[in-house]
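Have a look below at one chain only, the form predicted on its own, in C-alpha cells format.
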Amino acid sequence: MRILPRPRTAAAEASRLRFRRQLIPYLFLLPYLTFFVLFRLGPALAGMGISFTKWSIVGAPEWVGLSNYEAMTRDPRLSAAVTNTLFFTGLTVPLLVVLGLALAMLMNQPHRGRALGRVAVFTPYVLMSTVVGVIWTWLLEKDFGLINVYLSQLGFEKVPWLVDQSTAMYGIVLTTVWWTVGYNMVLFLAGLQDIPTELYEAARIDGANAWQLFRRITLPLLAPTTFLVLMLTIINSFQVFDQVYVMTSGGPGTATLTLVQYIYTTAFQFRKMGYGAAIACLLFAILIIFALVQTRAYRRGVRGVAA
C-alpha cells in the first residue's frame, strides 16, 4: 500500500515562506562573511595563539605562555612607540574632524564650482599611499623642498621636518591630514545633505544667525555622521603604517615610531613573530577600549539631548 505525503497546512506554508524570505539576506552575506572568515577573524585568532610562543617563521612555534606580554612591560622601544601613536592620534583626529566639517559645510554651500572643488578635495584620498609618501618626501625635503623653499622666501628659517626628532612628527601629520581629510569631508557631506533645509529656513523666519543655525540644528543632527567619523578616524590613526614606512621609518631615531611599524619590523624584520603578535594584541585592546568608550560617550549625549 502506498502512503501518500500528507498536505501542507497554510500555516504551515507561510512558516516556510518567512523562513525561505529571513534566509535571503544572509545568503547576500555570505560571499563577504567566507572572506572575513578567512582572512580577517581567521588570521586574528590565529595572531592571538601565536601571541603564546616563540616563533620566527621558520620552524615550530614553542609555547612560552605569558612570557611575550611580560617583555613588553620592559621594552623602551614599545613605550615609544605608544607614545608616538598616541600623540599622532591627538593631533590629527582633531585636525581631520574639524577641516573635514568646515570643507563639507563649504562644499556644502550652492556656489559655482563645488563638484569642482569637491573632486580637488577629496582627490588625494584615492592615491596610493606610496605615492602620497614620495611626494611629501620631496615637498618636506630640508633644503630644497617646495614648502622649505617659500618658507625661506618668506623670511622664515627652513625647517628640517623629517630628519629631526623634534619636527619629524609633524610633517608625518601634514601628510595625513592632507591625504584623507577628503574622506571625511565626503562623511560629513552626506549628513549634511540629510538634514532637510526646512528647519533652516523656520530657524531664519525666527531670527537665528549662523552660529546659532550650525549650534542648534548641524550640529546635533550630525551627532551620528560625527560619531561614525570619530570611530573611523580614530581607529585609522592608532594604525597608521605607510606614511611613516616610506617617508622615515620610524625615525630618526624612534621620533615616528608607531605601534603598527614596530610590529612590522619585531615580526618581519627581526623575525620574531610571538612577540609581534602580542604587540599586536595590545593595539587591538587599545582599539577595543577606545571604541567602548567612545561608544558609551555618544549613548550618554543622545539621552542627554533627547532627555
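Residue numbers count along the first chain shown, from 1. No experiment lies behind these values; they were computed from the predicted model shown. Compared with the form predicted together with the partner chain:
- Assigning each C-alpha to the better-fitting of the two rigid parts between the two forms places residue 116 and residue 15 apart.
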The other form holds:
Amino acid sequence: MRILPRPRTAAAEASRLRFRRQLIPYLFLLPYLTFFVLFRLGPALAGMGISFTKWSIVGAPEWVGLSNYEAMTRDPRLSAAVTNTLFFTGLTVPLLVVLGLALAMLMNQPHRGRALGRVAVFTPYVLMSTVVGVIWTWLLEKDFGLINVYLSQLGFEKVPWLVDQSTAMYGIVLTTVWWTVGYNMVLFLAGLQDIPTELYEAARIDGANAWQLFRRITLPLLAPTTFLVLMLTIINSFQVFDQVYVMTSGGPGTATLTLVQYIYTTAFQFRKMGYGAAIACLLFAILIIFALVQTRAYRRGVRGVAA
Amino acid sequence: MITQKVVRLAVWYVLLAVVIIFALAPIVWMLSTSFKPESQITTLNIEWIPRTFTMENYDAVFERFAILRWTLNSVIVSVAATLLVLLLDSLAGYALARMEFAGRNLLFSIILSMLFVPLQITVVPLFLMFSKVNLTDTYLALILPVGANVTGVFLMRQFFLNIPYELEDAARVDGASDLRIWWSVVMPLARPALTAVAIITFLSTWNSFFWPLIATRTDAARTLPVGIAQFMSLRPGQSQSAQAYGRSMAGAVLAALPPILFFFALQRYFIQGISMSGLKG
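Next block, the form predicted together with the partner chain, ref. the form predicted on its own:
Complete assembly follows, chain above in first position.
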C-alpha cells in the first residue's frame, strides 16, 4: 500500500493513522479468512486428525493411532478401490488428453461450421454429472440401450456394460470421456490460439510438412497447456465419484468401486468416520505424489527443449 | 489443386458431422425417450422421433418427485453462494494484490496450497461440524463452505495486480477511504473478473454433488443433482423398467434444459471464464 504525504497536525495523529493503515489489509481479509479457516483449512487439518481415531458420529472419537492405516493394508475392498481408480485414471487420462487435443486442432481449422462444432463438443460438459449418469445408464442398458441395439444391428455381440464385472468400468470411462472432453478441448483451443501464425508460415516456406509443423511447433509451444490439462484431468480422474454413484454405486461387486465412492460408503453409510478420513488422506497422498512427479517431469522436459 | 481443396473440405465436413453427432446424439436420445410411451421405450426399433408423443413421463416426474423444489433449492443455494464468493473474494483479492502487510506472501501461499487438498478430506469434519450445530439439511450447510473457495481469490488477485495505481492514488488524494476506493474505483473496473468468478462459482455450485449428497436428507434442502441421482440409484447397476427409464429421461431433460439455455445465452463469457481459470471450482 502506498502512503501519500498528508498534512499532519501532530505526531500522535500520524502514529494513529499508521496503526489504522496497518490494520486495514487485515480487515479486508477477515471475512474471507473466517470462511477459509472454518470450512477449508480447519476441516482439512481436522480430517487428517480424525484419520487417527475411531469415530461413529455418536459418542466421542477414540484415539487409535495408526490402526486405521494398518487396517487399510488388510482391506481387500480398499485394494480393489485403489486398483479401480488407477485403472480408470490410466484409461481416461490419455483418452481425454489426446482426444481433447485432436478436437481442438480440428476445431481450429479455418473452415465453416467450426463454431458449431465447438459448441456441440462442449455442450455435454454443461450437463450436471448426475444427468449424464442417468442418460448413459439408459444408453448402456444391456437389452434395449441405444448402443447395444446399434451394436447388434451392425452384427456385433451385445456388451453387458454396467451389469457385468468385466465391462462396467468401460461404461463409466466412456461416459466420462463423452462428458468432459469438451472442457479439455476449450483449454487446448486457448493454447493453440496463443501460438503465432507467423511461425507456421515461416516453417512452411522452409518446406516443413504437416507432421513436422505439429511435432516441432505445435507440441513444444503447447507444452504449458498440455501440462495444465494433464494435471487437471489426472486430479479429476482420481476423484471420480458422481457418475459411479449414479450408474453402478461401485458395483457389480467391487468392479467400479473407486476411492471416493469407498470414502462415501465407509464414512456416510457405515458411519466409520475415522476410517473414511484415513482413506481420504490416502487419496491426498496419491494426488500429491502424482503432482510432484509430474511437475518434476515437466521441468526436466522444459530444460530438455531449451538445451 | 482444386480437387485437393474439394477433398479437404469433404473430409472436414465428414469429420465435423461425426463429431457433432457423437456429441449430441445422447442428448437427443434423452429428449426422444422422454416423450415416448412405455411400450415404445424398451424396443429394438430405434425411433429417433417418437411415433406417439406423450407427456406421461413428465407428469409422473412432477407427481412423484419434488423436482421443482430441488430446482428452487439449487437456484437459491447457487445464487447465494455466488454473491457470497464475489463479496469475500473481491475484498480478499484486493488486499492481497494492492496492500502491503506483514505475512502477505505466506498467507497467499497457504490459501493456494489448499488447491491441492482434495475436498473429500474436508467432508468428514464438515459433516460432523454441521451436525453438531444442527445445520445439516439446510441451505446454510450448502452455501457457507463455498465461501472458502480458492480459485475466486486467486482470480481476483491476479486481476487487481494489473490495474494502474494512478486511479487509486487520485482517489486517495481526494481523501477517499480504502473501502470507498475498493467499492467505487476498483470494483467497477473489475467487471470482467467478477463475471468470470461469478460464472465459475455459480456453475460449480449448481453442479456440486458430493457435499450436497452428504449434507442433505430431505427435499427441504436437496439440490437438483442430488434429486436427479435418485432416479437411478434405486437399483443401481441393474436394468430397470421401461417406465423408470421414461421417467428418468424426463427428469434429466428438466434438469438439463436450464443450464443448456444458460450456456447458449452466455456462451462467450462462459468459455472466457473457463479459459481464464483453467480450473473447475
